[in-house]
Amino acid sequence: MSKIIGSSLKNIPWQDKPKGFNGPIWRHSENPIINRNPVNGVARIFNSAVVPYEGAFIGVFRGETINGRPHIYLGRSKDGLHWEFDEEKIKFFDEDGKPYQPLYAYDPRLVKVEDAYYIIWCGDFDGASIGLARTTDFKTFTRLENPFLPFNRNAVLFPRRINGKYVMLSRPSDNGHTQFGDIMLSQSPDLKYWGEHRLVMQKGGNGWWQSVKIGCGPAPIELDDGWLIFYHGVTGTCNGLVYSMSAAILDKDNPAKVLYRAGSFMLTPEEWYEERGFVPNVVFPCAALCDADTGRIAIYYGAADSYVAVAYTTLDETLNFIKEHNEVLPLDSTDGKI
């Protein structure tokens, strides 16, 4: 069985799987974590990534203001459960230290490359792009060239370099609430050029939980024979959009190429948080915490544009999943240079 390439990390935020529950992953007894007006000026907090930090946890949080307009706020954490926030959004400077503030961001990852942390976020580049900063410190936060052009959303780093390049995934998109969208990948040699693009994975097949679009969620799992992706689906229906998550596994060296896909979701909107707010039935999942030792999994989630939810795995729980409901369409196992 495989097996996760990466750090113990012992104090993870942790339930074990309720007895008689059968599917794959299960959702926080406490849930949601985070509740609307958690900090001044900010109405709602979701859509938002963390990572372990010093012995705690640390995160970027798609912070909606009371006047309707996103920014990124800091959070921190002791148990990756109760947070507490800056009341300030980050500041950003640009990479000669004056300030370079977006517009608006959200929906942001965060990654540890090497020796820093990148958040990547949606902002406004002449329409929804992607935006790319670093710190070392969480105290000081540059801004580096913007990597697409308009339009795109849903980026997220790999965890390492792959021969020798940075990886970013993303979506690419129009300007509005976008009727299509496939994965594709992005290398660079230094964060600031990106080209070899890729297309991934593409929306579809036999289930219609993906049927509209698809996108990339937590920065990739690396596994001794692969990498590990969770990801949204998105679905139509006669009351709107419903986003529903599942996974797959990519090639170690060419993650391009999909080996698994399921087809069949992992978990969707079903409790009242993720059926009710401010967009209703959406489970849009943005960071996983692991533990390479025993394999568990701690996956964070927006839940209907309102909330913070958690949901456990474990690696095992998901291959199993992954596999038995594999579906890897025609475009998906080829190197993606169609």
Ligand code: BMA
Contents of the next structure:
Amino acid sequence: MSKIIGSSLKNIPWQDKPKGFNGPIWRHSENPIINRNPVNGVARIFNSAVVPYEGAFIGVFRGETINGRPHIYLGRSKDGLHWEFDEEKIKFFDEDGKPYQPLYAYDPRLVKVEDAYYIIWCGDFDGASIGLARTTDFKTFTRLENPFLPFNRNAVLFPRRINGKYVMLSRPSDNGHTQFGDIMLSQSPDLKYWGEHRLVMQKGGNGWWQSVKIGCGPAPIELDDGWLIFYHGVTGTCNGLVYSMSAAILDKDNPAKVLYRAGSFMLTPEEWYEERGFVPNVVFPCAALCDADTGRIAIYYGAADSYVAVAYTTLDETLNFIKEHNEVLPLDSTDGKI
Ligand code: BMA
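Can I get the form predicted in complex with this ligand as well, since the one above is the form predicted alone?
Every chain and every other molecule in the complex is listed next, the one we just looked at coming first.
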């Protein structure tokens, strides 16, 4: 069986799989872990990302302010489940030290690459596109050049360079509530100039749960023989879009190539906090903590655009599910250079 390449994380939030539960991902029993109105002036926190930090946990949180605009807030937690937030949104400065605040910022991801932590979000760049910032201490945040042209609204970095390049997954889109979308990959020698774009995975397949669009989720998890990604897939119903999640394995040296991909969802909206909220029927994964020793994985996901929830799986459970439901689409298995 494959192994996670990474650190041990003994204090990873964890609950064993409930007896009699058959699914590959099981929910934390005290979900949602963040409720409405968590901070003065913030109505909802959801679609947010966390990392281990100094023996505890730190995260960047999508805070929907009471005028409806989302911004990114910093949060800290001892156990990864109970969070305290700064009252003020994160202040970003450019590389010359001048204020460089996003007009709005949502769906942040947080990834450690070498000695720095990177925040990747969707913000306004004459339309929705991707924002990128670096911090080493969670006190000062340096906003870098916007990686892509508009429109694009969903991106995450790989946690290390591959073949000497930084690698970003993203989902190019339109200026609205995009009714299409595949996962692409872009590469950069310096986090400034991005190119060598590749197609990674397309929506669709035999099942319907990912028929409208797909988008990347947490930072890819390095395995000895590939990269594990959790991602969201969207289906259309007469009552609107439904967001579920599943997983795939990408090639280790060329992650534009999909080795295995689950043709069925691993988690879909079922609980009240996933089915009922500002946008009903949404599970939207943005972060995953892993313990390399045990293969335990804790996934943080936004629920119904209203709450943050946690769910658990293990590497073995996930790999078994992916392989049992394997369905790689024709262009997924190529090197993506079309
Ligand atoms: C997507 C993004 C997410 C959101 C989802 C469901 O397009 O805007 O932030 O969770 O829609 O509303």
